[in-house]
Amino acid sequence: MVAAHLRHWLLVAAGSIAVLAALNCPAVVAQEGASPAEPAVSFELDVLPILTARGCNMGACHGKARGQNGFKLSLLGFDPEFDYSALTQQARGRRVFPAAPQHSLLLRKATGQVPHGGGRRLAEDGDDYATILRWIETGATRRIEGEPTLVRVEVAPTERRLRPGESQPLVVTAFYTDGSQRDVTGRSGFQSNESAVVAVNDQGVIQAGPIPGEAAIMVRYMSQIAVCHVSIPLEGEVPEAVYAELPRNNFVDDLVWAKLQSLGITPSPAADDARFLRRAHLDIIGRLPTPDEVRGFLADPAANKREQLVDRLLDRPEYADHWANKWADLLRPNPYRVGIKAVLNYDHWIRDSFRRNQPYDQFVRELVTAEGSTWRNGAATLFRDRREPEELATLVSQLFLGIRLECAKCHHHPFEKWSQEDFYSFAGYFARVGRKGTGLSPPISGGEEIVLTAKSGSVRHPLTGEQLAARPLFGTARDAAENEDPRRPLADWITAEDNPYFSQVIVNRVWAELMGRGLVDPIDDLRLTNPPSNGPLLEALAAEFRRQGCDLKQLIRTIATSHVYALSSEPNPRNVADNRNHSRHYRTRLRAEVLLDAISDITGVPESFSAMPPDSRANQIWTHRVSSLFLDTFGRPDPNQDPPCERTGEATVTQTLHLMNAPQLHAKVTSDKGRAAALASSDLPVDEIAEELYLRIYGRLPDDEEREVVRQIFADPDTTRRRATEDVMWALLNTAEFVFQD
């Protein structure tokens, strides 16, 4: 009992001392052994960086939402006030023990003297231990007199070319408001975005691997980030003449060739006319070329026939539905949540914008500032679906700026500079979005709703409760005039000429659609720690897009008429490992709607969709709620998923089995009214039937070996002419050459 009472008294005493220290009470004096000549220890500038560098406040430890074993810190130290309180005042203040600093629970746990789930984080003879010990010895104060503020960090070197196996130490320097600077390398965190290419250890030493390529090494010190760009060129010399003699159709080629030359990568040759024709059709209008179109293009002797083809395709009506269908994934909500009529109007607004080739900045402006009836202005449906300022902030920033703010809603963004204050200040632009009508009543939200500007509305910081004025994420924006909708100044700022994110994210999105991979990947995650594979090209495309009046068709034309777009997908020995720099064309699986429409066109049997007019195509469907097992199998978004929905182009076993065995596809191939039946009943010789099928499915003529295989199938005495035609068609539909875009 005596021991228990004594232990209780010590805990209370320790807690009292810690509270006095937290209040800067003079009753807490410096402990014997602390040298007056040593500089004072700052909690924010000295202690917090140690906790961050040693992983104490990471998401896997005490920085998680509920903390760990009753001890919670703010993620990555974004809230110093909270962390100071957690260390000195919570748990009766026993985590720091000024009466006997070396017995503080903070130090004993971190050094493994008592059981600790996070393991040993500090060495008793190390500088970090000594710093925290001295902080506790000197009273564990919150701030010291004249304490400066961290402004930025820099890493040296910022760029480095390494040979395979070579290493390079990094040096991180922190700069403060009083003009001072510190070497903080030992208390910084390091992370590589391509660790297989270039790795980095906890001490900041980068190590080049055996694979040529590039990597960005992120350096984090507290809330500040810096990046070192590292490249490993392919070994072996390539004569400069190789790059000098490459075709150059426009600036895209110049910048891609320059990047490839810096890495010692050589591009693949150009694709042949047949592959280019199929590629351009699928990319620009989402449908296969007909046999007559293939024959005509192959026979055309014009030197500029590829440029002429791109222009013709951009003028075709199918362009609007194909590209509007892509944007529908990003914008279109669940009709069971917001109402069928509202979603139908929203879909019509999106498609009409593409039919009119509306300038992209105007498209965004109309959407961000939409108001009025959801039954009359489809764009207003966005604000019927997303009803909270926080929801709208994350959607708008991701889609139109390529900035993913979601993390900053709860804490400082772990890979960027955005804070909670940045997030909620940006959300403030949507605080006065008002609504009048029946509201939502899922799953039958059928009523009309009017989106308007409310007389008042505000957003508050979730921790401080402070009411935050609407403020852009960077730069400046004009204040809203009296009675003006705050979304209008926001739209001006988003689409402004000096906002690089706006044009860069859309050109990156279009580039990814045409080239198989974005210059930045993921395509809507533009940040310092996720650099583009070719920064000068991204900037040049964005500048050209602005110069052309934000015309999406002209942007597509610029990319599609470059020589880079026309490259073959076949690798050579010096680009076989390249999957980022577009030294060859990257094959992708056909989009679900494109694939289903292609099968319908090939078989001659149209698909029938509920809630759609007869002969509608898959890319004209107004909602993913329209039933289709095929589209679901091939990756269209879940109708219950909130937009924006990014699709993955991965092939699956289920997709392969569906193509081989689906009753609906079998019915199309074997239909009495289908193309196979018509070809079999015609007078065409076998070779011409083979040509027709190859032209329709692959967009090319069969070679001699393929012709011979078809002849053998038709010559089988146990099969009929119709069965042979159906078998060949079915076999070709089940090949990678059909399912993938080359």
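Take the two forms, find the largest set of C-alpha atoms that superpose within 1.5 Å, and that set is the rigid core. These numbers come from a predicted model, not from an experiment. Numbering follows the first chain given and starts at 1. First, how it differs from the form predicted together with the partner chain.
Regarding the hinge between rigid parts between the two forms, the matching entry from T369, P148, T394, L401 is P148. Note on conformational change between the two forms: two rigid parts, with the smaller rotated by 10° relative to the larger (from C-alpha fits).
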Contents of the next structure:
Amino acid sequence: MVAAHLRHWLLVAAGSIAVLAALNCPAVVAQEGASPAEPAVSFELDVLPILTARGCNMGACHGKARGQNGFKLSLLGFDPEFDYSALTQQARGRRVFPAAPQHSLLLRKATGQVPHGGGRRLAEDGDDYATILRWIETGATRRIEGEPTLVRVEVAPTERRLRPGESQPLVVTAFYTDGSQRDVTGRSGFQSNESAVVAVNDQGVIQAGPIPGEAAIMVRYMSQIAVCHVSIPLEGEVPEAVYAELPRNNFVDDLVWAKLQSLGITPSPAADDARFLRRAHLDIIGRLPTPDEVRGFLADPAANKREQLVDRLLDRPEYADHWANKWADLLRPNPYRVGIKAVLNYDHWIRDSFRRNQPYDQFVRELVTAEGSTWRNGAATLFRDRREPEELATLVSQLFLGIRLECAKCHHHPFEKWSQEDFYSFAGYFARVGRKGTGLSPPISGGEEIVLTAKSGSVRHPLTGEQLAARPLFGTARDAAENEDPRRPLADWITAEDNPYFSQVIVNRVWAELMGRGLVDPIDDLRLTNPPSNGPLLEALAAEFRRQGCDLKQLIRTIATSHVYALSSEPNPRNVADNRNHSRHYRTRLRAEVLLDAISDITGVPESFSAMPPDSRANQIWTHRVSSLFLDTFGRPDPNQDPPCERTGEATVTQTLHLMNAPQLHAKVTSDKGRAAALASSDLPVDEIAEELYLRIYGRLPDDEEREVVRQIFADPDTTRRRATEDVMWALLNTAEFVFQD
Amino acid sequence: MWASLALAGVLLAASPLAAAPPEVKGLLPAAVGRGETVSLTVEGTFAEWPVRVLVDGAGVTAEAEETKGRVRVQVAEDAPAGICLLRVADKQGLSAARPLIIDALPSLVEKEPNDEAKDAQLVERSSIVSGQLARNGDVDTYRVRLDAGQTLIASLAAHHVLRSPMDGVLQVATPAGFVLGQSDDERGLDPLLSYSASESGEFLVRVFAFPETPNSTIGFAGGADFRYCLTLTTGGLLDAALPMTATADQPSQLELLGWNLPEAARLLPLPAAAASQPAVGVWHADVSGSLVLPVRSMPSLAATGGTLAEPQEIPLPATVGGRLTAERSGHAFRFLAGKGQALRISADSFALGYPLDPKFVILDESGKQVAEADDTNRQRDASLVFRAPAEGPYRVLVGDLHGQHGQRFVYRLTLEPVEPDAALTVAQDAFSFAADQPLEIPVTIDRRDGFDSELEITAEGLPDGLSASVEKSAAKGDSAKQVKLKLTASGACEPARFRVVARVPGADWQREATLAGDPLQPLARPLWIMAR
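In place of the form predicted on its own, output the structure of the form predicted together with the partner chain.
Time for the whole complex; same chain goes first.
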């Protein structure tokens, strides 16, 4: 039987592809001493792909951290050295038995000749069985002399538009260092990121579902990844003129319209002025417009009043607290772990950066290279909280590059190219973070700690023990000069103009805050296998962000002055299913702090917080440990949770019940010193009370029907003017129009 | 420095019952302006009233008012700015001293309620406000008006000078409560911040605190002893003077550093100070704040920004004061040392109230590093004893551990021969005892660098009727580290200053005891005694 593994071999010579007659081809790699008719089998190129393709080294089987029944393989075959040792040396070498290859435990288990929890994975008359058998027969060697190594894989096609129900086979080709390539479709893994839109089977055949949309099909062969982008446009023709005539304020509109056109989606109309005003206020400064601001904006005849509004809001002091508060979720640790004072100063450092509108690259640089006392330089608290190079590597790569490395800490990343060596080499940049002073001593941990550059320090590969030099995840970075903190060249590399991840992850984060969903989702997970919904837009925003000196306010201005930002959330028949391409505005629930501040402003009864000066707003709180049942109910992060904490904007029954029944909220609405009491005791007519409440709570005037409802409430003979005012206020606070940003 | 003794003209009245000596816990206000006369509250325990008020401070007089706990303090127009000490005495004894800050700015006292913005206390002109965070959760809020371009300096003196058990925080905020600036630790645990107004208007300054010893309470701390002095000024504020020492018996000129300093206050002539004077006060009539510089019998130099390639030549011994103004900068100095010569080299800054975390390296002529110093005795400042391995030139490079720099990054480098020496301390600054019962004063001796001389220790300058034993401190044994002076009285005597002095018999060596752990050092705090 001719070695079955050769059937897929292709040879590449001088750029031209010569397809060999598979069954008659000579061995691609001939082992010294072996017969030309008996081609050598490569462990890495032939055997391991079989184990991966048959699921032996999956996370559920022998690939999991502790292995299975004493037999452990590296996850998905990412560590050939380890796997070779596991097969040939561990278990007293009985897994492969060169003296009687057919009796090797590897083959007997896999074929079900002896009981195997994983069932029958190989057929005795199959090609894979023959390949492994041949490998054992020829000495079960680790490497063949001159053996090439895998360089990359490619999938064809890389992009495809399908109609609903249509299918398309994929072809996966592996490329090697010697210029050769092979079709590895049969030994590749496939996964769709939107299987309801586009499914893919084990053979690599993609199948469009019934609903329009997009999906990325991930192809994995050994340690290499490739992606095929599939789109299913909405059926039916939309005249080009529809898109040509759409308003365009800046490049954001151009690129969003282009994407919508490619999918046959049409955008919703623009939101009215009142909605835009409320949206911009809540997004940019985290507070509602006052009735005077609403009236003034609605009456303003200026054509560019929306741009003027955005500029005014960006200059407001609330801007810094609102945006710093978002970053506090990502950075600010538990004070019971690192100490109250360290957190207070860290929070101040974050807020001060936003007050000064510090360029984002400087913000990151200061944080990544922070030194000094945790009592004086708040940024140094990062290194009090995260103490190991591995912890810092995962945090920094995720926050500032959108690269999730956590998997690579224990094994090669299953959906990405990152190996353990990549991970620990990157962690090496933090190997010389030194500390002096008082370390952690929870639950108080009140001491002062000084972060400094240690004279030495290194990171070792957990398996090989090899001391790894600091190395960036991709590209090149300068070496640290003598006595220089390695974090400085790291900061240079992270913030470098040619590092696309750095600018893309921040513009994606800001885009998601303003638009309700990131171009990449999750927002801090930029990878080939999680492509952006609009790649050209992400790239253009990132380029513009760079051009504007990493100015976050300018980035917000660019997005908030686009026409796309101002779209209505009302769907039309051609965008009702769209939840990725921003053909309409996506409504979001107000953040906990914004909601509480809004209620305080509306009721005229401020909230009082411990460890905060009077007159403070929820958006200014320096730790999630400041107790507030309201904030906890509306999803602020658990103070015991380690940052970064991404919030979920989901609405819950508890939140609804809290708004309806919480005694604190009731007390605000019914306070003798509150707004309802003041309105009731004023001589304002009912219609004006209704206007005041609608303007404060919804940022708009009531319509005729709403006015009539309010009149009826006030006209009820069983109520008082005070109670009627409170009832209307309470009712409006308990509506989605108040709780959601539209 | 301590030029006058003001004794209130109140006679000690005989009392049939013995009672505890008076105790002064705090003064309010704790700061008084030059030329002001104020009625201040002396918080404490007083078995009887009126009391005698004793002041160590030039140009300051004080007397008890009729109202218990009230003292009238008069500060002369020409009184030097700085810290004076105020204590009281009655027939039972003496209280420990409390510091009273004398400043160029007028004084003001905090008025509650002032927690909320609407109740913020208006500070109409640059002032030094004395206040108290009287209870947990207390926030004191002040209102100031700034013109566009004006720089407000807010500086809190609480933990360091007043020994308040608080870790204060300062904020500058808009009238609506949006924070514009915040400071936590700047001079030790005390905050200081500057804020330049881009627009004219009113601003809030908030003071709140956490306890000096961190705990797990998510809340502001307060209490009767949470006292502070808050300087709020758009005028000059003195922060440092270069060089950071005065040379004994030589006049010199200081470069004053700080904020908003008028041109005329940037250089200050310093008259010659006697070698016996441990320190000199530095102040300027046109700016707030004051400093105390030690007087040393060696040249005091200002750093000229020497580099390793072109180091600044300095003699031995010497002190050099400098400021790091560029990122990752250091100052290099070159000195000549003989083979085996032992030098104590110190770089001080953090303990003096500045943010610089000093470190230094010593290089030989070839550029090889031969010594390095960072933290010493678990303190941020750096010190070591350097023994020159060969005769020749050496360079010392002084910098900040983190390569930081800035307006307040000043340091004092001292290079002096290692000579055996000893320092004496006592645990109290006031002693009172019954005439019929001898008094024991424990004196702690810190022998350094092999100091093995026998000492004779006694009390001097005692008032008539008091006598002290002469105790010997041997080079080894218990007496090497501590002796107990025995004081006897022939009868009651008035409160008086005295000194605890150590001498080496037959040698010209003399040292005076100071108060152990005195936060006001190098200011020499007088010791007081009385017998009843």
